[in-house]
Each structure stands twice: as C-alpha cells, then as structure tokens.
Amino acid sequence: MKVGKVGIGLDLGSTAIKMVITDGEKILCGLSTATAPGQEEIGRQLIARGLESLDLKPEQVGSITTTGYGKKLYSAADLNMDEISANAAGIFRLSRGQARTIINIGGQDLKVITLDNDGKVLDFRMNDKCAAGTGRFFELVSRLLDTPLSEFGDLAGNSGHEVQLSSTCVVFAESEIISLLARGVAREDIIHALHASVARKVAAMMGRTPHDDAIYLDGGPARNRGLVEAIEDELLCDIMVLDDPQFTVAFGAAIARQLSAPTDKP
C-alpha cells in the first residue's frame, strides 16, 4: 500500500500482546496473541507479520513505541509510554476528539480515566488489586461455563431469570458461579448476572466522575455488547464503543511521536 512513515505501537499487556500499525490517523493493522514467555520475540513476530500483510518495508516505520506491563521488555523500541498516557491518546484520537472518560478493563484491572477538552489526563482510578470485573475475570468464567467469549452477548440476552452475584472477590464470584451451576442454573442467567455485577463494580469506581459527557468503554471485553449494555442500564447513560476497543492503548503508543503526552526512553 502506499503510505509514508508509519508508527507501531506494541502494547505488552498482562493477557495480551497487540500490536498496531498507523499512519497517524487511523489503524492500519492490528494484531493480538496471548502473553507468553519470550516477549520481545513475540513483538518482532507480530510486526514482520503486519508489515507483511500491508506489503510494507522495515525502513518505512518511523517509530516502535512500548507500553503496558511489559513495555521494557522489547529492546528494540524508541519510547516507552505510560498505558494511561496512550490509552488517553488512543481514544482521543480515534473518537475524534470526542471522548471525556475512558472505562478501561484490561487483563488484570480496571481503570477510569477522564480527560480535558484536549484530550489531556484529569484524573484516573485503577483497581489492580483484585481480578474481579477484568479480563482475566471473564476468562475465568468461560472456562468455568465452558462457553466462548465471544458468545457472552447474545446469551446474556436470552436470559430468563434474575440470578445475583454478590461477590466483588473474584474468589468468592467462582464459587458462587460452581454453586450455581450445581443447582443447575442457566448459564444465561449466569452471564447476565456476571455483566450486572460488573457494571455495580465500573459504577463504583466512577463515583462522581459527570455522565453527560462522552464515555467510551475499552479493552477486549468492549467488544461484548451485553456487558455494554449493562453498564449503560448502571449508569443511565449511552456508552461509546470504538471499532477496535481492544487495540486503542497500542495505538495511542503508536502515535507517541506526534503527542506531547508523557514518554521516556528505554
């Protein structure tokens, strides 16, 4: 394809790995595979195999910026950024300037991130201290139900019978889960209780941040529209949702060098 420069943005998650090309604008390719040993391999690999698949040479990328728990990790990269930094600037750019706060749920915590009129970090809240409500948490229970992510939503509504989850410990909630299970609840019943008590959790954490501004909802289980609209029925309120939730924070990085947000180098 016939571009310019491009950026890539690796962000080295908990769960997750992805990898996004940009040419400042909009994602270009994105790419994700499950966290493993060996990261810096598994971000050379993702990149070649983008490159390859927009038939771009090496020496087009303008720059490699890292983030999430892992952005040390790849040697090769020139910046390394904050994942609220690039999280920030992900949506902000993507929602066109458009987005105030930003519910993030990432592999292993929880985050409410609001910004100004320019896209700039007012605030943010991070639960990381406890796997309920991530997605890790999701994982969990889809093993537990023996039933893809992927069909959360649609399950979620055909349910037919209020069941509650009380538990906020992500202990506590897979046990509650078996017992249910054993006492042959519906597994629809279960999933719509599991969104519904992770709404509770994102309201929680939102406490007082304004509802009348734009809120977008981020990170892989974005992409489960019962959960989505669970969380709208918590709050009272329309929840955006971007084309590509779960590669917003890598292309954040990616653009890195045209922001002025935080970076350092490696």
Ligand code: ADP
Contents of the next structure:
Amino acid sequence: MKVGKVGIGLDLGSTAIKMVITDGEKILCGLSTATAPGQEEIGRQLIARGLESLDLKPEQVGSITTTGYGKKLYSAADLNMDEISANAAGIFRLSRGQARTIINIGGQDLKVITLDNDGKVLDFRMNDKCAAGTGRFFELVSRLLDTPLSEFGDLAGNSGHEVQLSSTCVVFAESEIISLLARGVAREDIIHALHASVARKVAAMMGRTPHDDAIYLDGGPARNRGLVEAIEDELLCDIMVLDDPQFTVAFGAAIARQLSAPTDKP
Ligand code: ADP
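Return one more block: the form predicted together with the ligand, after the form predicted alone shown previously.
Starting with the chain above, the whole complex follows.
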C-alpha cells in the first residue's frame, strides 16, 4: 500500500482489545478481539495481521500508542495515553471538528465527555461503579435471552409491548428479566425495555449537559441501532454514530504522535 508512515493505536479495553492503523485522517484498518490474559501477545498479533492486510512493512510504522485500562501492558508502545484524551481526539478528528459531547459506553463503564470548539476536554463524568448502563449489562441480557448482541437492534424494532426494567441495578434487572421470561414476555419486548433502561441511565449521566450540541455515541454498544434510537427518544435530540464506533478511541491513540509533534505553524 502506498502511504508514508502510519500511526497505530492499541486500545486495551476491559472487554475488547482494538487496534487501528491510520494515515492520520481515516481508519485504514481496525481489528478487535476479546480481552484475555497475554495482552502483549494479542496486541502484537493484531498489529501483525493489520500490517499484513494493508501490505505494509513494520518499518512503515511511525508510532504505536496504547490506551485503555491495559495501556501499560504492551511494552513496545512509544506512548501511553489516557482513554478520555484518546476518545476526545479520535471523535473530534473523525467528526471533522463537529463533536461537542461524547457518550462512550464501554464494557464496564459509561462516560460523558464535553469538548470545547478546539476539541479540548472541558469536563467528563464516569460511572464505573455499577454495571447498569454498560456493555456488561448487554452481555448479561444476551446470555439470558440466548441472542447475539448483533441482533438486538432489529429485534427491538419489532417490539410491540411496553415492559419496564430497572435502570439502577443489574442484579435487580436480571431477576426482572427471569420473571418476564417466565411470564412469556417476548424477547423483543425485553430488549426494547433494556434499551430504554440504558437510555435513562445515559440521560441521568448527561445531567445538564446541553442537548442541542453535536452529541456522538461511541464504544461497542453504539453498534446497536436500537440503543441509539432509545437514547434519541429519551434525550429528544439526534445522536450521531460514526462508521466504526468501537474503534474511535484506538483511532485517537493512533493519531497521538501527530497531535504532539511540533508543527511548522507559528
Ligand atoms: P471496552 O473498551 O471497555 O473493552 P468496548 O467499547 O470495546 O469496551 O465495548 C464492549 C461492549 O460492546 C461489549 O460489552 C458489548 O456489550 C458491546 N458489543 C460488542 N459487539 C457488539 C455488537 N455487535 N452490537 C452491539 N454491542 C456490541
């Protein structure tokens, strides 16, 4: 492939490890795999597969930046970056400077990040004490309903009946789902209720963050269209989702060197 030096970002998340190769503007390749022991080797393999798929040589790599909770677990990194800064940088660049609020739903936390007009982080809030409103909650429901997460969006669209689920506690929600299933409630309705419950949690986290600013949702659960619609219904505004919402944090890390490099501009 004919590119100069590429940047690599490795997001060692609580649930998934994501790797992005970029030319600085777009995601040339994004690969992910489940988080497991041996993260150094997993990272190395993802990078090797990515370079091979683009027909790039290791000499063409300008820098490798890690982020995510396991960012120190990859020893060959040139830089480590915190997830909030990587998320802000990634979404701001990919949205071409439009984003002002980011809602990130990860495997084990939910974050709301606000940006200024230059993409600098003004404020952030994080809920990592409770699984309600996180990817873990989705995984639990996926197991209870024996239904892959990739089908949740379409199934929620077929829901015809309103049922309610707790949005404050996953332990309560789990027993609620078990009794709904015992009553014969359709899984479409349970998934619809799950999305509404997570949307209420997001709205509570948003607090008084202005709802008229460009709001971008990212993280793995942003791949679920049904969740995006539920958040739009709860906040009464549009929510933007970029093409590869699970790779935006890794992309922010991949452009880190570029952002920190001295420029010719006065
Ligand atoms: P982390 O960075 O904390 O590892 P991610 O942003 O990678 O988290 O998101 C992981 C979560 O993404 C999983 O817990 C799961 O709920 C969700 N997820 C993964 N694949 C899909 C999919 N195809 N559709 C919807 N949600 C998904």
